[in-house]
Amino acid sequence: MRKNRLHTGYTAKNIFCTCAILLTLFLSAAAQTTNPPSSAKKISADLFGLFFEDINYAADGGLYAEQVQNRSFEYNPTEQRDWHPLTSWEYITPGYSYGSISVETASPINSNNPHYIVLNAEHIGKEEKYAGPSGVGIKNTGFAGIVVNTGEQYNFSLFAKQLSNTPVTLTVTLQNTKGEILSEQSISTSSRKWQKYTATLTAKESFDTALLVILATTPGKLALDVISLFPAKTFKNRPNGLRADLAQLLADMKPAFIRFPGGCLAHGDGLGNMYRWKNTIGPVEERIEQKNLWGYHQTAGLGYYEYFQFCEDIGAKPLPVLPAAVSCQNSGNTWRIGGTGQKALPLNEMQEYIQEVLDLIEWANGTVTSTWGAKRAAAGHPATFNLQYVGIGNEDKITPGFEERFAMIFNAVKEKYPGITVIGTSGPFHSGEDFDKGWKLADKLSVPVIDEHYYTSPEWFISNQYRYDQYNRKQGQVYLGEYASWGNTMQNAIAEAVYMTGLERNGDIVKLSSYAPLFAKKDYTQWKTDMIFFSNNGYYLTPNYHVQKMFSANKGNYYIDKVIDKNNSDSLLAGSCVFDSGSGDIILKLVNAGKEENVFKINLNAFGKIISKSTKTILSGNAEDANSFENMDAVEPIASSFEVSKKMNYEAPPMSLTVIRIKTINK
């Protein structure tokens, strides 16, 4: 596992000679020129990008780098059966203290907030024997303990309203699990009403299972609520922001844009569950957290404005999907029986709802004088998001319920902001009713771009590889919104890389692809196919990882043809040349999922003067290589330095992708 670093996809014995040859070929290719070949067909620029999902723990004790689980006691069994308010904490008395605690709702902080506590300090100990301070108070596990490394800053705050005539004394601390003091501070109240307190926390060791202990260390009674502790590295330093190494694995990748918040968690389980993006925004304390359709909770703490700011901060185009007024088909556990759980919105409501995806747009787009448009102001970012995308529906059944209903808000978002792409979708499979009709209604309406899902086998993804080039052009275009092949060994791995050289053959009918689903936690997982597996103090990175990340950071807005000859009679072989006008540099993608070396004839005739010092990355192993977490990491790509030249042949090592990338200088 790599634990508290970021990987680059590069051995360390290549970093120093992959430099050299990037500046050798700066310096060298100044003056590089961004016309593609006269042959060159235009492709999608936005062709490789990533979808998040909520799944697995992917947000709360996954990328959102709260510490804290359950931080404001709203957690309950409809969650999980022996969920409850004070899930994760524990009511401590030490040093021979007593008081009590309990749950409340009569007077929160915001209705949307309703559960808090309340902690009465009647009497405190004496210390003596026990490590840490005497008093009355709670502590906190995290999600499945607290990371905290030597010398760095932890951000802690929470909100108190003072219940006693006299100001309580809270003392803070991080502790092992031995109850030994790791960092420690003291807060004082000041007020009977909802206030906010914030101290900083800096560990004195490293420690993987740390716990948050708050004790009153005077006698008093005060209400406890939003209970948080960041580190203060968080990615780009936000606050209320994302853990570091994550998101900047999802940055490596340079993606062309992030779908988000889901999947199937958008349109939940059952109509009161779907994902209502208002609900997200906005100050933590006022956010609504509600179950989480994978079967835990959703704090909202990793909302639409975290979810913008992150696409802006790696320069994705933010991509949100929202429900199509109805909820998920397999709403009510109905996965095995048909997906017969699906709901619709009553058409009395549909005016409100639509208005909803309306606010969106402007809430993205709007002027700091519009009604939305201030809100975004007000958190701060005034200048606006330059939404493009916006995705209705998420594989849903399609039934006369949601037809009428997609229709009604695509119309709708059609005539007031027309430059705007909505992107439907053609149910949960690559073929079959829903596929069909889903394409149907998409030609009835003339929808823009297409959301496509499927899983399945890699030897589908092979024997499937030309399945785009027989789409129709006069139809609307393709977001491979969802696709995986079952499993994350290196044949996976390169199954999907032989389906992506077709994903850029046909990038002018492919506009979007994403593989899925993102992130898994280490023991919390309720789906095996996924890109990167993590723990609460590393990760590892799947040969899926590997490939998405070659493919999406070496990425071309030009498809050329006829550059690659091979033995078209093997299904094992594929390839694609791509040209990226913005920096004059052609890329070659070779892939062998065979078991033995195979050779490609490259012709780079249709392109001016080339500099034959280019970077080359091959990825390889065995079939059966990465297929537990315990080996993941035993497969990483290799970049070196190559000699090109006009006419070449390439030996492809068995099952690899080998990426060229070719500098370009003017005629």
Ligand code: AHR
Contents of the next structure:
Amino acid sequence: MRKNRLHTGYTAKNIFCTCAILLTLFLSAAAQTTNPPSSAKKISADLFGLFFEDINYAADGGLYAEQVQNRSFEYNPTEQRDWHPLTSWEYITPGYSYGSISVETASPINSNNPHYIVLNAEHIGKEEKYAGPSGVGIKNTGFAGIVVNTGEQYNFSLFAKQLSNTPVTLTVTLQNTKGEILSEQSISTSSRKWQKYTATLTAKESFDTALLVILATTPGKLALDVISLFPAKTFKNRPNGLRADLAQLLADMKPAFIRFPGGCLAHGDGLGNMYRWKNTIGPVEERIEQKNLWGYHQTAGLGYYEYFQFCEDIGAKPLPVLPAAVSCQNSGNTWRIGGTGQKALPLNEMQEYIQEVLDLIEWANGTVTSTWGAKRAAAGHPATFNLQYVGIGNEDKITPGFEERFAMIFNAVKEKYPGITVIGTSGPFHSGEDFDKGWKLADKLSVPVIDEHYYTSPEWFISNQYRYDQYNRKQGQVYLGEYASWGNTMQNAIAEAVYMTGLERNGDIVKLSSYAPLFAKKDYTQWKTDMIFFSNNGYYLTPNYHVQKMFSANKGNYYIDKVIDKNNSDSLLAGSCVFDSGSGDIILKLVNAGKEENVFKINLNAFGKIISKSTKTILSGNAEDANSFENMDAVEPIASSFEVSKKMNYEAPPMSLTVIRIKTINK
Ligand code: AHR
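Please show me the structure of the same protein in the form predicted in complex with the named molecule, now that we have looked at it in the form predicted on its own.
To see the whole picture, the full complex is given below, headed by that same chain.
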């Protein structure tokens, strides 16, 4: 499919997979909740989820389907030195027309959205040789081009305020880079107040780097703002929605939860840059845009409402992470380990801040008659969002200022909403001063779940696969909120798979986990390693994505020990057996991070009757496979039918992850 030209999607070799999935669904529907074997250990059903942060253009220019860059003229030099309100826009006067443009702030749509432009079309010319309309206007280049596909519809909108006495006609076109028209519509202003105008543009031809042109084609003066273009086909056709192809990749992973909005984006580059959830709900033209600490701009178009809606759309629990009233310790772009840029909200502002945190819970879970529940309902969602988890803080430096504020917020949430699980934080590393202090604070306050972060070598993940076996079960549980081995080769992905079997084995203490970061846009990447790379019209799936998907789409809620026997002295071999009581399926994960084929001995005697025809999915390759952007599709999981018996040997290919899903008979 053209839209996903970089990735051809699933090929013939995976047609089996579709059939197997249908069979599985049929059998699952027939099965009742099944009892696990008596030796089973209950593990977290929320173990594998997603981490989403607007880093690497993951939101604006990425998952958020808006095609116009700088739609509200709010870009400024604090984001990038050469950025200004007309970045990504060009003032044009085709057909020897003339007039003027200015950026103004005197009378905006809303004070949250201060900049807009004023166009004064003094003379509309006529040039016989010129193919498109003549006029005075602006052209947007999108995020390095606007992608349009033949026959597809695009929802255009803008806000305009007529400043002259007579209506002004606006001609809106999509053009290719030669100026040829791909689609055209006209709008006539009818109000001297700010008003929203819409039009549907249907593309005559496909083009990946189209331009959006808005021209006053009759003389007059008008103000313009929030100029927007979305594909009509967003994920689940949501207005102000998400790119369907990228959102579907996440849905396919069946994540138990989605953490958002970060990462460092959550606690921000200085106090003024903290991500304040209230700024990101309501009509987009009233949201507060701000600098993205990763060096670009946040429209907040993908805001809290959209995050919660997306979670609901794919059956994932929302996991918002709010600042602990302190900014990122690396604020000011020092990026020093243990940086000193952390600033804390003055104590006399804390009550107001704590109320902001409590209001989020009311917004998500309150009835439509509550103050904040009513706002959710007014936005189109009267039903509650069933929020269960709230993260407070993101790998903050554990200073006295942090500790004091965290405790204030934690205690207030616990008191008002005892059913909410608050997640604390333990710094940016797997060990060290902040890690120790974070856990100590958590112990003192009885914080139920602590967020750990670490990015390190594949060797570390292999040699630390038993990390959580040693954790004290009387302490809080773990949310491994950010982790990745440095790289997108098979070796990295398989090392992560080894580690993830340890997460399952310890799923009684490890409650949640999420690989990070999730998305990276080709040529706009600030952080490597990432799980999914994308461009404006396609994506590349890394081996790390496949591993994550193979685990999260094959979760269980019980862990069963002693099913898999292997050479325990070989740390490159790892296995886990979980049971999903919903489907009654036994799921084996067998990882071989070595260079030779290796044997696992399987004993399923702990289970009752099984169906011998199972599904086996293998991801395998060479250690260095998929190590470049162009080569990422080199590996792909392959599903096939597989005969199993209660006792069997499995020869795991070198550098591989195998998932075997076995149906049990519920008697
Ligand atoms: O995942 C990228 C960054 O890594 C996150 O923003 C931050 O929390 C961590 O340091």
